[in-house]
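Presented as structure tokens, the chain that follows is alone, the form predicted alone.
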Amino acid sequence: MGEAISVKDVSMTYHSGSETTKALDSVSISVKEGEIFGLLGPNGAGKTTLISILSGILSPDHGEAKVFGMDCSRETKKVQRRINVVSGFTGVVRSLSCREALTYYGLLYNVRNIPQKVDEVLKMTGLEKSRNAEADDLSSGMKQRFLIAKGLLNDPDLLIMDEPTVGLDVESAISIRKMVKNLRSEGRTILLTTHNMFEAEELCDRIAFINSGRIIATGTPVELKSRIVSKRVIEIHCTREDCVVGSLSPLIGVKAVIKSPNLVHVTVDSYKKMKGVLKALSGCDSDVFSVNELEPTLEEAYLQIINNKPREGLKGGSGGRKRLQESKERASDD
């Protein structure tokens, strides 16, 4: 598998009189073909400075970035060929029904047999039935399905999403998502922007955060999630939870709290430490219903590695996490 971005040292400072911004700072990334790449960040860390050099926009000012081996600045129109972007902040022209806007596109594009590639992209996205639909009349989700419409009419290799559910509706968001997956299926490479998290596990095969112009993390959402967590962290839930944490009060290594009524967080400063908590449990006079591993969520993971604050184990409630069991669930069901 061969990469499909491959960005290297680039560093980019814009002026305006006598100040200065450095948007951005010594960046690398490396995107492979065929993957879903998060680029996550605050505004104004970079991500689209980042895209318009990836999309032969800007030029760097030191470094080099590269599209399918082709040099964003130098082979700008033969990378413009392969790629797409699409933008949750993008307007839609008026006055122009779906199929007049997408031939009006095609024709920037130079696309070829424009019609039949208009009612390939229309079936794609599902707007058949609204093709005769004024493009700025259509619903935000509707809409979000227009653009994506419109970045695939060059057949694109690479697509660039920019927060291509922002400002959707919870039913419009997950159909966005699922299209991102089928076109990631297709074999085209993503590279996504977004300030969900939830969005960016459920998508992404690996994500960067990127923070004040340089990328501070990369990773699997699951390598980046484990970076923030030294100690386990078990839920169990129990009738007694005082005799649970009675009874594994004697145990080294380990932490019992009572979080709320029937329910217990221990921490384990050791995986191994485990086979004793199920043996405190089994001889402790309570009816135990669940135990459960805790992890963090991508938001934790994001929020501690952009302020640079470490922690060793888990806080708080089990609301503000994942239990480790239902991610595999919903992974196994995608």
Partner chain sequence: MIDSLVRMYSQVYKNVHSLKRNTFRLADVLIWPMIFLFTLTFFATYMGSDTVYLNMIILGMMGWRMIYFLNLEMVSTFVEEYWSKSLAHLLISPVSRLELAIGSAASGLLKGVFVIFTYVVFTGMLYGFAIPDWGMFAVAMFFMAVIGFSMGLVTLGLGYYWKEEAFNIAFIWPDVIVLLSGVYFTVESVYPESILPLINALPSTQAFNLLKSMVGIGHPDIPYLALLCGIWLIAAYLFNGFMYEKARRAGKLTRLG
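Having gone through the form predicted alone, I am curious about the other one (the form predicted together with the partner chain); can you provide its structure?
No partner chains or extra molecules come along with it, only the chain itself.
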């Protein structure tokens, strides 16, 4: 599998009067063909600067950015023929219907048989009924679909998606994620930026965390999550939590036991301790309905890696960790 994106040691500083802002600081990433690569970071981290460089509308101060082996600054037009960008923050050209606007973009990209291609992308994005509506008058969700349709017009080998589901309702976001999955199955390379960790985890093969213009970590979602795991949490649903706490607390390797009604969270230093936990539970005078390992979420991994925060200090995570936090709060209330 070839390399779709190669960014080596790219730096970019913006100047505004006497102020300078280092947007990218020696950034290097590599994206393979056919991969969905996520670029995650807080606002102002440098994501947009990086995709602007890859799109050819910004020249870096230093370093080399290549798409399919072509330099984005020097061979811009060649690069632009093979890519397209879907950005949740851009608007659409005014006073043109969807069909006319897509025809206009088709002309810009020298698309062959434009009417047929326009119909095809309108169908693909579910915009057939809105073909004669003014593109600028579409609702947010429909506008996003329109932008995806525009992004697919030239059959790009690389599609850059900058927060494609930003501001969308749940149904529209699900529909767009489904579209992205379909694009992956067609073998397209996708560079995705998003603030939605669930989306990133669901869609991306690999992810890079970027903060203050630097790549902090790169890996698969599983690899990134595994980086923050120093302790493991086991969740036990039971009838007599006092009994469970009493049985598990003395075990070696158990770091903390927190109870809440019908629920006990046990923090162990390794899941190898699971066997001991199960054995202790078997000797406990309580019905046990379930025993689950709680995995850290990508959101936790993101927050900890980006902010370099200790795991225990995390808040606001979704899924298992969030439930644990609530349990802790309930326990402390008790």
